[in-house]
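One chain comes next, on its own, written as structure tokens: the form predicted alone.
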Amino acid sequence: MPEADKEGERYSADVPQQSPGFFLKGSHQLDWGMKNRLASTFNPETGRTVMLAVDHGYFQGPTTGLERIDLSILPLLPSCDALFCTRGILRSVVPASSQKPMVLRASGGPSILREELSDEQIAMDMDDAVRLNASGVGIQVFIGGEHETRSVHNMTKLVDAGLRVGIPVMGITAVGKTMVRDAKYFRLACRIIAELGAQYVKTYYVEEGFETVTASCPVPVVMAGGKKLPELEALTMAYNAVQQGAAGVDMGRNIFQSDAPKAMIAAVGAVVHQNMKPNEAFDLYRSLRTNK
């Protein structure tokens, strides 16, 4: 097995990477249909998205907040730059007349039920993602985990069968129960992810060197929501990732399992798009939320 060189150290975090011609990193190079489908998933005007995530189900079911998607999250959709879920549920729930872009969950297996989650297989063909109008559809990729290399194979058959029809991939660091979640594994992961092709990477924030992982991302990183927390901490999570280098975020549970979902996605919104201060955020949540 060859040695591996030490990990660099010069990521520069306080220098942009250059896109001429497109505002979004990394993207220039790409096809107009890409691109297109980009700049409806990512606002042109602050090159950020606020990704509404709930495709819990695929694995978990009906978890908390996502039992009646057509209650609980329909009413989200205006709120949020793009939706990421099931084509399940895109097909079964989402009115067709929604303009709102759609992002596919397209790797599946095994279920909370299993020890293993890294078991995964593409469970969603290309061309399915075409019919549906998809913006992106998005994938687990299990670095450091039991099939790390079947989910590497399987973001790049994916990739694959998205340039030729234009249709974007976000790669998505999963994380293992027993994997450390820490700057430097998230510099790895996401750096491969995007080595092997996909247009853009889903992770998790750490409060300790997550500029570096943005910096040594070619491709716009997107911050996943995570666990439940409270809200003004999911607000200060928010902030400190976009200002760290994050193209937006894909929250989930932070959003649908608050109190008050609408209230939450406007303060989000307002972190990622406006560069609203968390404790201002959290003052017009705690605002929306009386006046609803």
Contents of the next structure:
Amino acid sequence: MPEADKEGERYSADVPQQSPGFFLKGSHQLDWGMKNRLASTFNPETGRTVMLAVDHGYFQGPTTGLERIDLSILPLLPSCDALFCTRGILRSVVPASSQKPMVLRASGGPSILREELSDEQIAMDMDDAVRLNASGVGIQVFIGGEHETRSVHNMTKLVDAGLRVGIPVMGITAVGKTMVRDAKYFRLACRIIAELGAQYVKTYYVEEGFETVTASCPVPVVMAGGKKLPELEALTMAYNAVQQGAAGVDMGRNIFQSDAPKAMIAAVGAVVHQNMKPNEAFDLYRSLRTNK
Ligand code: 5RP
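So the form predicted alone is up there; where is the form predicted together with ligand 5RP?
Okay, now the whole complex, with that chain kicking things off.
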């Protein structure tokens, strides 16, 4: 048997990790408030989430599709389980009457104009996350990056602050431009993030061995969307990710840069929550596209 197969076997990807008394992997021993916030972000019936990521402006400014979040994103709110955004957008654009769980971007620093993006700091006090009634906070972790240690410590400080008030932290695997994006790298990055206390991890899908990434991460993994793909490819990627153990998605460009964002988020929702097959979900997208 080839070495790669033997390695895959050690992850027992087909044997789910036990989570007695709570529906989310690795979360059963957390406190009530933290669990309650997780249960608003992840659907307790499916154990998954469709989080809509619109935080890009924190380093990219008005990205295509996010020029007017009031016009392009607010109409999508009813179709997602949670919104991932900055506190600036939350306060300035999102109605406080919204019942939607908000996960807030909590790191920042270098803009897209800089070559090295790992030079981030914590960019929001946990006090403000509490004030804003956040369901979670998200922070970039640059494993292998130039400022690796700082970004890891940013996350652990945020985790400590989150534990004090019951706000979960989503650690995001940020991959340097020149790094290899493979299962070996993402296993390493996701596991470090979980071991150091993040309550869930956002990471990219890889074609080979993604199930070993989710299996070796003791807390839920949500799939990051990445650059815009044709809709069928994006739906296939989301389908494969959840079938291979992801607890849903945190997708941005593949939804809001679609020709029909409302149709696309509905199709992603069907893939994530109903295990709809990619071709069927694409048909759903096409049939809803006329009502964009
Ligand atoms: C990068 C991030 C983002 O800023 C954003 O959420 C990315 O979303 P997408 O790649 O789906 O457009 O977290 O890691």
